[in-house]
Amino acid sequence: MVIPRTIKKAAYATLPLAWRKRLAMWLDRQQWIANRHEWSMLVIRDWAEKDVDAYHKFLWSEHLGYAKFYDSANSFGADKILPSRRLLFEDLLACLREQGLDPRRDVKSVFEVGCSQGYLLRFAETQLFPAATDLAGIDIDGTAIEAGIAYLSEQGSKIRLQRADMSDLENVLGEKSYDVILCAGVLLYLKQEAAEEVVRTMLRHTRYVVAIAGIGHPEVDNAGLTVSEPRAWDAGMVHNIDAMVEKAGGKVLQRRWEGAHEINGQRIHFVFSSGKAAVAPLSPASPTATR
């Protein structure tokens, strides 16, 4: 939606942010308004320039704007998993096998940061890791968590979902470690310093592999970025995830960057890292470290 810059500036200057946040929530509920979800983002878009983390947290926690777009693009069922996520899982399985692990036998626990309703966890449970008995995820979007809990309960799933902010990930995980931690399309909603802390926490609590999907830079391999850059349309952050892993003391095991090429509208940047929960690598026959 193209709105003249002068009109946007006038609106931002005239109405306090607190009022515009309430307006965003009201607009999102008005089904008679065309493009209401875009409008709900637009009326507070200047907030992203001042505090990008708070901007994204508000939209997700209130289930506004792109949270609604995400609902329409995702649903349960192996045949509904987006191609970009299928590619992520293919690379994850290859990475696990490179470590001498049998994904179907040796992965006993999976945790997802930013799980929405639990689509990817359910796919992992039913299609990838049949030996997994401990599957859990968190998301700040309470609407998505409630819907996911209801659906998964009906299916008799072992997956546990919890509403929580990834900024509180250390407290959520506590003393637990997981064989695999997933973080797909989530770090883009954090500025660089906050994203680095989430990466550091995931590494501390992962036994085998942390699988991270971010936004691919269209021109420069993300590994060459010196600072994170905002994406124009939604202020999503384009990160150098490789550097974050290395800064946290992890090791990049495998990665994928595909430049301007898009898969279901996403530019690909995947990073797979070894976790730090295990003191030393274990053979596939050894028990897992999940506690």
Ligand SMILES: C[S@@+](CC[C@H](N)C(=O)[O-])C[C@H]1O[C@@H](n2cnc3c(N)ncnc32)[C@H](O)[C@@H]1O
Given for the second form:
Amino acid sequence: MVIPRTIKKAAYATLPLAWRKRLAMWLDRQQWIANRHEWSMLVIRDWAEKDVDAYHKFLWSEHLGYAKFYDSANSFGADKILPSRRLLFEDLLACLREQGLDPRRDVKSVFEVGCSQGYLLRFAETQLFPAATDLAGIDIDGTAIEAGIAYLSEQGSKIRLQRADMSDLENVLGEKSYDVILCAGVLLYLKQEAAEEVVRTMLRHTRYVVAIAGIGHPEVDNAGLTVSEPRAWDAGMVHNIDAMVEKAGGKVLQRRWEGAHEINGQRIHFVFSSGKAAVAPLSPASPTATR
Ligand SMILES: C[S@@+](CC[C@H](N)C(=O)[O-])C[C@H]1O[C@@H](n2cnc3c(N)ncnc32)[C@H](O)[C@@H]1O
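Having seen the form predicted on its own, I'd like the form predicted in complex with the named molecule now, please.
The next block holds the full complex; its first chain is the one shown before.
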């Protein structure tokens, strides 16, 4: 007899959460159990309904469940960048050019929120922004950060990675600002108010463009959502990122919503907004730049 997922979830909910967190960690390590990563998420799935941020932070910081999909020994290399992220970068470059900037010459610093091992930062360093000397990222997943630091140091990369929670972004950034801040597939792990705070912080610490990729709503343009909604299968939050930018006093420069169309299994909602940090004057060698 196959027991429906909803009944299993309700049965687990009767056990204390502290036990189930330990059970989730144990299940995730049992290589003999088929779908062990799904089981590790299922035993604590009801937690997402009570505290969605704590649920996601626990899974990512303990490198459980969906975190395993980001385990690949080699996610680095231009040929490994997923089509949805290539599209994000194409839109970002177009947006920078639209601001009168030359991405190869004028982007000197890049920060990524939720960078995993740092493969998008490495792509930015090697392929997109050769003038960038200051590249850094944070992620809550210490396993991914350690793997990324090891790989990047072998490559002689300038990228610096740090384990940190995006909810602490203001403290992490301190007085620093970056030309570009990236945040792709990450805000979905926070509920609306906490995600709004991260957006506000990113805008405050960006000189040129903040590039954000969220989950696209399949039926209505995300810009029409009045409140964030949890996605059924993983409790990822579908946000109205345009509204978050505007609420923080930012300006949406460019956006993309692709409805039900999926690119490598992802529904697309991109928002590119102007940063609010002071813009340093460009050198006279930048004749096209006007701001
Ligand atoms: C779906 S992956 C996306 C990785 C990468 N940005 C990309 O686009 O390929 C989400 C990443 O966000 C990180 N993350 C989730 N919650 C976080 C938090 N509270 N603070 C920092 N990073 C977080 C995860 O550890 C994971 O590496």
